[in-house]
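Just the one chain here, laid out as structure tokens, in the form predicted alone.
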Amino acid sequence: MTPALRTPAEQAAWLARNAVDSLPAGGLERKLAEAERERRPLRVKLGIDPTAPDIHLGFTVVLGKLREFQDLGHTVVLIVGDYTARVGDPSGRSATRPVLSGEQIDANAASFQAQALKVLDAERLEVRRNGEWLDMPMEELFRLVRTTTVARILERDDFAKRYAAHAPISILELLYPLLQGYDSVAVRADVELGGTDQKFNLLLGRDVQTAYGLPEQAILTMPILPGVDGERKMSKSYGNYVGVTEPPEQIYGKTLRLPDAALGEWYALLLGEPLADGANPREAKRALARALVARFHDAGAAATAEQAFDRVHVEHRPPAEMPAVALAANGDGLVHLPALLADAFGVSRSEARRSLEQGGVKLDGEALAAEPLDRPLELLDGRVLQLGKRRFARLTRV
């Protein structure tokens, strides 16, 4: 809940309390004071490139900060980078990003925008696509690129490392920070937010605004949430993410995989509160998992997800609900197990064989031997097939 904050100084201190950078010093307070004098809301910008269709918990850290600005009466300008996504943000990258098709970008953008409303207030939200202004004449592009130098762009840590290692850097990637800066010109941003990996781009945006005769934006950078592996930043490409639209059971189960060492960061960044001294890690993870499921679903779903988790992982019983998979036998009435596992769980047949050899496949809770690979349909009908710890299917005769 937003506290009662009377002065711009109090508001600036509260908004910056869990940020990494608030630049320039005193800049946010001055912007808030200016908005108060002029009786207008600040325009608070976040740019998102729709390179994936789903929002994960890492995105909600900065979205939550945007919501705090909204709760103080300001306008969030969410820029969906349908144009910059064609370039690919090089932030934190050691290689050139793959190029997405226009259709993929449009589909991702629609999904991302809908999911952002799980955190943001639609009444104080302006959504723009930077294709509106970046599809510019060459003369305007020339004006933009004159605002900085190659040396300035190569100051970026990721560019500097790639340049030193003789790794490819495309001209388009060099343009990316300028295009992001021009977004701030187009929407007349007062404040821009981003992760710590965006600091260079956000600061360059101030330079671009100055070149176009506009007041410079203040910037806030937010910490980057570690993934469920507790090591690398949360990312779909690393497979260590929790999506906000995932089923309650998946959000709950993935959260419980978090290493104890990362619990404090998750509490601070996702719940906005410290992890209690001496807290039992197991119970703290359960409380965190319940809170996250309740936030993106509801309290009832959180309770059900916890019960479902305990049924499988504590009581060692199959889940109450699971998909049904039809058995397909050959002419001898035998079912080929690798083919069955591939159909049931979407794995390759070679992966299915490896799981059988490693004892990772169970039938009604008992490990299946690796041989024979063909089993009578009658012995499988109506039973529960399990792959690993979390995937189950009920086998049924066609």
Given for the second form:
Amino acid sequence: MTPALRTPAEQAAWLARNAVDSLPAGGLERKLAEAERERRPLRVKLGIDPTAPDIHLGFTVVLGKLREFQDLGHTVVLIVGDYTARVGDPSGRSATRPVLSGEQIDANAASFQAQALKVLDAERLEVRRNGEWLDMPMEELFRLVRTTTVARILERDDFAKRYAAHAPISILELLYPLLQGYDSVAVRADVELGGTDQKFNLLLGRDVQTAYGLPEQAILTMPILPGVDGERKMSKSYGNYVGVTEPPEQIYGKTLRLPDAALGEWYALLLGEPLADGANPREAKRALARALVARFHDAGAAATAEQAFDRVHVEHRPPAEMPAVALAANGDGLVHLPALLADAFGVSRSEARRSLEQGGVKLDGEALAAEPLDRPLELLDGRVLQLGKRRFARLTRV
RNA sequence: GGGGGGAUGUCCGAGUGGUUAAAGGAGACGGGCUGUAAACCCGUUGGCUCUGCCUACGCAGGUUCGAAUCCUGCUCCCCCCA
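Switch from the form predicted alone to the form predicted in complex with the RNA and give that structure.
What follows is the entire complex, opening with the chain shown before.
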């Protein structure tokens, strides 16, 4: 898939083709030339946060770029931020992230690594934990902290905004860019990747390296992938993400829900190719969905997922497989519908009542009247209960 | 150290003693229309044993027939002065 790229200049251009920034100008090319001259692989660094163990599509954009480096013979250094996670990141408007336990971090890191291998080549991969070097004496910390100033840190866009908005910023947060920069020192990074939101941190890493007498890393920033809402960046906290370990039908279905306006971006960032001019959005989106399922599962799963999708949403038939829910009747042989719906779909009983009132509950495809709330068990046994358009369950007598 | 401002439902944000489960918006959910796209229209959006009951406006007490609204203490945040 990688075209034959002979010279460092060609390689640099290829690597930067869908990046936002490649800094400093010519930096990547010089690194590549140096590696060739010294016959060593470049050390390409990416830091990850083990607070969330799931990798979503947005993150695979950066992973995909790392893979390109690997395909050119370079080494990827994945840094698990175990130490920083343990300290806790108080950033963000939505309160403090929980401080994770050691076991939790280990578990997350392991699952993260397994997922990353769906994109990365295990042969040219080095995984490190920043706890290896960040647990430093205060004297060392002072040395690190001296490399920058408050004004410089406050230049970072989100700090600047929050400061202007009188939102809280903890000292600890201000320290994070420096710690991340020190990671680059510790692993002697030649190149560091990140999303565009990481630009400041990546650049600061160069200053930190200089202060420690090391050559500065080149940086490459990748565009941020919009989430399935097509609006905000893909993020777990916005609930607009597609996880790489999700089942085929989920990946397929979520992809088809993507607004057309974002289709071009997904093509460019996930498939690495432009969306053909005048392409039928529906067909293009189906092709994209198949490609993504095939990438994280396999081609067979992609075909199956598409069939399952068509069956439910095009042909309006219940899915071939659906969870079974046990019916529990009271003494009169009646089943309380709100309780049944709550049990089957994890909604509250009040919510279930509302859905009933709005005609959102179907039995074998027929809308169920809101009254009465208690139905004979015989009427329900063996039938398909449906909430909304895409939640199904088969009812069975215990 | 001193002074001032603030904490409301998933989020943002009104509300300063009584039709307030709490305006408005976003999001989400259900229905319509569709390509399960977007846009658009309608409805819903704390819980429950549901014509009622319970729980809710940072936390804990108090005043009152009645408090998100008043008082006291506490926690956290922001600003100004030093």
